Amino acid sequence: MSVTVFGSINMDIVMRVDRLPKAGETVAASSLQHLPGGKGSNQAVASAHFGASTRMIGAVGSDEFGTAMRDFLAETGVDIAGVDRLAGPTGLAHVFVSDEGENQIVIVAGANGDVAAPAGWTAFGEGRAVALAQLEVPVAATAAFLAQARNGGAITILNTAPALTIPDAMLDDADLLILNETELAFFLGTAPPEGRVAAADAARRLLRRTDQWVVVTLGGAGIVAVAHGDEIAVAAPRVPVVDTTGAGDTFCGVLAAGLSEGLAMAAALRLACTAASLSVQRVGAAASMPVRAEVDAAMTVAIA
């Protein structure tokens, strides 16, 4: 099983606050940490932790954060041959996390703004190949990556975060679209759907092909996934929430890894939801992501 992730690599500057600030308000932080982040990097770590052979394609800067991020990804087991070192700063994310576990994030692109698509798709590892991308690097480069991967026979996944205007071809080239309720509303030009049934109905409007899936993450309510003539709903396990940062990335990375292993969609979705529920019980993004043994153990407890 192999997963190739194309996307952003950031250093997260994480500050804990009693509550998230309102517009124009200043609040005091109780702590500050530098933690590995970036949606692309996070999803690659989640995939590697789950056990998939994982390759990262992206860029870091020439600063100390770039060195730290390359070292971190390599130590996690991610192949970093496709991570370029560019002149200038590494991407940064300023993350505020409240005592309730909710967050606000502001991103500085840095090297992520200059990421280019690889020259062409090449197979990586053995077995089923999965290509996973997000929208924190240039849209044109992401579109080229997805097109190359699909033409090369990979299962293609697009996590449409952050929500941006993108070419229709990108939606066509994704075998799976993963988005939350706010992102779903952005692409449909509607108010966010309320509840699983409304989310499923709205998601069907994004289906472009008969063999495509649209997966909507619903936070504490779990997920709903739709295809032509099919629907899967998975409830989120009830757990104490410490920090939601990186939960969506954990879901995406583990889903990609599960599909690369050959799991059916329903089984892969259940594993991904379980992994995300484990991540919210810890602080940080990549630092909170569970390993395969933890996910399997949690699944066993849930079944029991």
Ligand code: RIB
Second form
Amino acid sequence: MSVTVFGSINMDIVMRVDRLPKAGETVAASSLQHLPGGKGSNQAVASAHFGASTRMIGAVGSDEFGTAMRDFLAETGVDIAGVDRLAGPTGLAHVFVSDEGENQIVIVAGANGDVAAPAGWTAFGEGRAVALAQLEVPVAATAAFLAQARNGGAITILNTAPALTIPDAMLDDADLLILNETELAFFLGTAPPEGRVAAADAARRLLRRTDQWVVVTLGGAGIVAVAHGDEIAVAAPRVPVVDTTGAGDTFCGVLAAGLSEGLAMAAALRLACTAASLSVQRVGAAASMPVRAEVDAAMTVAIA
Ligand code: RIB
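The structure above corresponds to the form predicted alone; please provide the structure of the form predicted in complex with the ligand.
So here's everything in the complex, that chain up top.
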């Protein structure tokens, strides 16, 4: 099983607050931590923790955060040969997390803004190749990566976060699109759907190919996934929420790893939901991601 992640690498500056500030308001933080983040990097960590051979393609800057992020990914078991070291700063995210576990995030692109398209798709690892991308590095480079990976025979996944205007070809090149309700509304030009049935109906409108899946993440309500003539809903386990940062990334990385292992879509979606429910019970993005044994144990509890 092998997963290639193309995307962002950030250092997260995480501030814990009683409640998220409103516009124009100042609030005091009770703690400040530097934690590994970036949607691409987080998804690579989730995939590696799940046991997939995982490589990261992206860039860090020439600062201390760049060294720290490269070291962190390598120690996690992610292949970082495709992580360039560029002049200038590493990507940063300012993350506020409230007592309810909700967050607000502002990113500064840094080196992520200069990530270039890979020279071409190359095989990596064993088993079914999966290629996974998000939208925190330049759109043109991400579009090229997806097209190369699709032509190279990989299962392609695009997590459209954060929502941006992108060429239709990118939506076509993804075998799976993963979005939350807000991102789905952005792409359809509608209000966010309310509830699972409305989300499934809306997701069906985004389908562009008969062999494509659109997966909508619904936070504490789980996920719904639709394909031509197919629908799978997975309820999220009810768990105490400490920090939702990186829950979507955990879902994406574990889903990619599960599919690369050859699991059926329903089985991979259930594992990914369970992994995300474990991640929200801990602080941080990459720091909160479970290993395979924890996910398997939580699945056993859920079934018992
Ligand atoms: O999805 C969570 C991530 O979004 C954070 O780690 C932050 O770096 C931003 O990229």
